[in-house]
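Take a look at this single chain in structure tokens; it is the form predicted on its own.
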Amino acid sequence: MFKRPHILVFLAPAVIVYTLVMILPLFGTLQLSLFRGEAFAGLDNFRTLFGDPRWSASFWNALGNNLWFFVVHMIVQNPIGIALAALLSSNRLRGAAFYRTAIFVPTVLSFVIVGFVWKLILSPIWGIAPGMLDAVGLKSLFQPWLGKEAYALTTLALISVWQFVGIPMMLIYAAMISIPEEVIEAAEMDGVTGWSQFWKVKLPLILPAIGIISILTFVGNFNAFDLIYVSQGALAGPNSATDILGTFMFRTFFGFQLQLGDPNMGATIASVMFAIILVGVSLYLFLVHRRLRRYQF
């Protein structure tokens, strides 16, 4: 008999709306991806995505696009985030509180806003950046980001870095303010302060947080969907050039204008999405978090 049944009344509810929210649609959809209408095709769906050229172009370059957007975020939100949760961390700053909210606030807006009100910023025939950009002489240097397939996909990464910019800083800061304070007064009581300090004292403490940051990252960016539709539509314009797995996912799923709807095959594209996902996250948990894990004090 369990001794603490009151820990199964407590976890029940969560457990109960996770498997039918979370766990049956997943296994609903592995199973969805061995079947062609009603027959079982085993892994034959599986072999349609990497093999067929009407297939396989396709989810290559929404592949390569999702590595993309994933590296951009990776090299240019993380390193900002850590870096303002530097600065907000200071005692030095006046009004830090205020500078946390004003970057924190656009992570809680939603995908739908921030698609649109970009597009209309963006835009080269009613949007506003045009004119900024020639009130101080540089309006040569415009070009119609969302509209070119060689920007596309990198403006729309660079404003998902501005929409969520606030997580990794948030979560680095509240990683900083937990060092202990004797290990600052040791550190400056040797003479390294500032900077230095943050490189050889504050960082290493924080590895783990960075390593919490990184996977949440990649989890985020190739679940990534929203924005680009908002901002793109399903096809994922310009040919092609900022279609993601999930664009292509909803396209072969639910179908789109002259194209129907292939639940196998879009089931078989989320199955590989899970797998890529899966994958990254137990390399990151089995490889890099038991190194980091000596780190934590």
Contents of the next structure:
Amino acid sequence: MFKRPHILVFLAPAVIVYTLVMILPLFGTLQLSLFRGEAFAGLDNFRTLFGDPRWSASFWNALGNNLWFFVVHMIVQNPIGIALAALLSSNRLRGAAFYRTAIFVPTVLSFVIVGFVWKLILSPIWGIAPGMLDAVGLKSLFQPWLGKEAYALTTLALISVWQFVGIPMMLIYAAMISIPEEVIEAAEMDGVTGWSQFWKVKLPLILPAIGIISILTFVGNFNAFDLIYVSQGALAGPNSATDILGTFMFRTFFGFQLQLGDPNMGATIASVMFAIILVGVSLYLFLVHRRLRRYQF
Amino acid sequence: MRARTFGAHVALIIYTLIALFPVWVIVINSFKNRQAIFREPLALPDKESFSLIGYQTVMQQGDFLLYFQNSLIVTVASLTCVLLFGAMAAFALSEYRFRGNTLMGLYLALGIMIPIRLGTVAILQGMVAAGLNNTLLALILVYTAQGLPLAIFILSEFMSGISSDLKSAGRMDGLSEYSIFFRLVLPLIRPALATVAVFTMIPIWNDLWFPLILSPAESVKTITLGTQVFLGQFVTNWNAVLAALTLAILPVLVLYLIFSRQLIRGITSGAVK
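Having seen the form predicted on its own, could you give me the form predicted in complex with its partner chain?
And the full complex, kicking off with our chain again.
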């Protein structure tokens, strides 16, 4: 390597920036979680986080909420994404490019915009949502969804699905148009058409794409922060009903209102998030990814 | 058959309306006076209800132009670094066999799955120690590190597809390794660079977390953070809020419409692999 200095020159800028700004801080954060101020504290911070009732209540609440946030994404986002992709890829649909572009628009908007737009629309004061429900005679169904503990988290998860459904749609669409014509024709010759063709031929072929989408969603959800912060504030109201790990870490690290910022506990929560994401990604790589057959034609 | 495509169109049109409806509502109402916003939120502005008062308030109060400029600087600078450094590293990894090649590739790929946000506590401490907090440079460094792993991954896939004849011919003609990279390889991977650029740009432009933590000072606020703060202050001034939202939507929307073909092509070709 030293006989060929150009290799070093090509690699150096990327490796230096990546190591200094990403890898070292990641380890620095893990390290900070083992300290209390200047003093080494071992796993004390973790004991506090899981054991001290003042901390553990918030932590388990945030973790549970985070799980539900992810579950809603999985059960709503994937079926809608698959359905849209199936419609788009159905034989030579005119205007497919237009639909694709339009449905992807929310994905490129920032959380700040998305969170606020939905807050306005769902607001009982402005009343677009109640007004529209009224128009179809369902006004009695209206609730201040973002303001009620029972609904707020699910509502936010659905808003997030609305924003990001373009990504599964695109990935599954890409997988579907890459299914060779011969496979479809062979299925049709055997009399496998319509729905049974979808279930028996197409769905198994797009499973790898669904696997990738699921793990991307998992990482994104367990690292989420912006949408909740923007629409419900750092306290993730009402009454912490929408608090997830990202907002919990932000509050702990920076402090909020009467709570003082605590870098060590912030780092501890970040370490737990790191562990969760690591476990999720490893499970995916070793259990799911390896079992998915790669179809070669 | 025609009946089936008809059904597909109906379903897709309904979903398109769901996707675009919120944006539409915000934009039309930003051009109305206050009474009309509340009385008929779904109506188009007409001669009576048309008003630009919201935009006037935003222009007087918020420093939108400055925020916009900050976002532009951060995005363009980070993008340039990601593309240049990423392409260089991808070239080293795909072109040369050296000890630790695979290991280096794996090391750089770690960042695709592990979010940089988890290192925030130490990143902030490091930036403060280096005196970089409240600068645009801090953001540029973070976004460069964030964008590199995926860029290197995608670009090395493309580079390993370039035939080696061309490069051998270049070497025979006495070109240095640097000229081979800059003059032969870079022009060939332009489409891949465009795809990576779009993927890298959108999360940088939209990020709220790092501007909020690393650079919250007024003079270095990005448009995303600026909009967030503005919306917080003017919750009751609906004209101003709707105008601010429209102004914040506009730049991303324009960027997206310009690059949408590239983005869609990138996703579809990347996923097919």
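Think of the rigid core as the biggest set of C-alphas that the two forms share within 1.5 Å after superposition. Everything numeric here is computed off the predicted structure, so don't read it as measured data. Numbering follows the first chain given and starts at 1.
Engineer: Would you say Leu278 moves its Cα by 2 Å or more between the two forms, aligning on the core?
Structural biologist: Leu278: C-alpha displaced by less than 2 Å between the two forms.
Engineer: Is the C-alpha displacement of Val108 equal to or greater than 2 Å between the two forms once the rigid core has been superposed?
Structural biologist: No, the C-alpha moves less than 2 Å.
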